[in-house]
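Only one chain is given next, in structure tokens, and it is the form predicted alone.
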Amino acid sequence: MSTKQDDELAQERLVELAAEFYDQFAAGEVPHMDIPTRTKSNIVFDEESKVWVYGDRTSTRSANSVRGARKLLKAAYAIEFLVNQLEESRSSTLRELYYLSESWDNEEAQFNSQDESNQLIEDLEIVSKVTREDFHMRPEESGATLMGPLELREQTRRGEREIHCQKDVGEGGYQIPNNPDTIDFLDHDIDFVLCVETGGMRDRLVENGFDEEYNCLVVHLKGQPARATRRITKRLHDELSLPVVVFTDGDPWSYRIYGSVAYGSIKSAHLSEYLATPEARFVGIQPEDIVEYDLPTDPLADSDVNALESELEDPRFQTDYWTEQIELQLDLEKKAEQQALASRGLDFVTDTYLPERLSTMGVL
């Protein structure tokens, strides 16, 4: 649960960061802030947590240049805004922060783009060791959903409410809130969690009653999953001891979707232990499925080839399985969507493909 103590800790850490800038000034030092370098070459596998985290390489935001001074000025203004927001028990979106900066009294502190303000919030997360959710910052709604035999209690501004994610929701399912730590799991009959990339496949599984027949909680990832989606998936695994499988298209971008669920993303490696589920397994379309089931395909674009070759060097995919599948795909020069399984009938995915794959994996 997100609590008043979490809010107080976030506020305390932000004030401490601002105090560091002041102390650096007072000591005659050039104000600066050290941030882990966010590149593929600076992520390392943590043997204890089994996720990918940032290594020792850092970048410095320093006031010894005009550009660096502007960044620290913007950080100071953002810290003040966030502290006030926490004191007032308010929240705002990342987009609103970008526009709010236009009202700040120093034009040099205003953001030039939302990418700039987003990156600053990530920087503040890293140095404060507090998540943006505890800053009461949220993205635009991702629309990701759950459907399955799970009963939960949700904290809202209107109080608590209890919801069953099959009986109390429509066909669209239960929408995952921005901060899933406001949810308590009450009861469930779930045997496994199935994370699904596309809305079309998610709807096919629900229409075919896959969640009911196999006591499955279907998590709609909506493409590259939002942090809230990855967080609730991790909680379902860790707190309820549920196996997690990820069902995606068969292309390099979809493999990265699986990678972000299982091992974390390069961009948010500072939160891998909070977001990633390293025990998650891949049940998406494999290059070998293209051959075995003679699936309809599209040719690999140059960008796909480059991405696959990059994944051969990506530490998240350094296994015999992924090397074999990626090399096969490069040989085939083809990719396939999960909905290509419909070429064998609308029920093939729920009657044959998933049951066979999941049985082979020992999930069913």
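Got the form predicted alone; could you also share the form predicted together with a further copy of the same chain?
Keep in mind that what follows is only the chain, not its partners or any molecules around it.
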């Protein structure tokens, strides 16, 4: 969890960055900062760790141009802000940082757009090897929830809260905080973690008591999952040695949701180690389920076909399993939603579909 040590480490790393500028000035060098090049060509899928990582190429931000000097000035101001924020045990959102820069005394240091401040925070994450969460920068929304036999302790700024994610919460479940590293896992009876794309399906599983019957922790992904949701999923896997399975709609956009849980994204390759769970497995809806369970479908749109074809090229989906499923879907020309299982009755998903699929996968 996020401790005083983490805060101090984050401060230290940030101050080191500023100290480098100082040393460069002192040595008569033009100040500069090296960061990994963040273009697609410098991001590779590491076959061993099964996540995206940066290659060896770096770019240099140097004060040898006005534009470059301004970037380093902004970095220095942002570092000062973050160090103060950590010292005061405060936090802020990315958007607040953007607006806050208007209060800085040097107008040249102020951000012109939120893209610029967001980008700078990502650069600082990469160079300092400290995550945004450990800078105490919050996203605008976290939003996802947990329901299942897990007892945890959350360190809030109002003291510790011990919460059982079935017994101490309403039907809405336990709301994951922005920084899930404030959570300690105390005790659990979880056999596996089930990440679910849609709210409708999450509610179905909870109403049918699937979490109780199968000792599973239901993690609501809410579409493309927030960093907090991916982080806690990874921690559940790593720290509690729990299998993680992902249950989404049966279309290419949902396979990408699975991909971001399992392998991370190109955009945040520097965070793969922190967020990705390469051992996470896909339950469905599989294209073959459309046939096997005779599900109601919609035809593939052109954009679906394009997305499927680009997944065939995506290193994350270079397995026999995915090639077969995606090619089958291109043949079928159909897609199906999770909730299409309701065409076989409201209990079909919990009485038949998931038990069958999870047994086949060896999870049950």
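In this text, all values refer to a predicted model and were calculated from it rather than measured experimentally. For clarity, a rigid core is taken as the largest C-alpha set superposing within 1.5 Å between two forms. Residue numbers count along the first chain shown, from 1.
Once the rigid core is overlaid between the two forms, Val15 counts among the residues whose Cα shifts by 2 Å or more. The rigid-core alignment places the CA of Leu97 2 Å or more apart between the two forms. Glu171: CA moves less than 2 Å between the two forms after rigid-core fitting. Relative to the superposed rigid core, Glu47 shifts its CA by 4.4 Å between the two forms.
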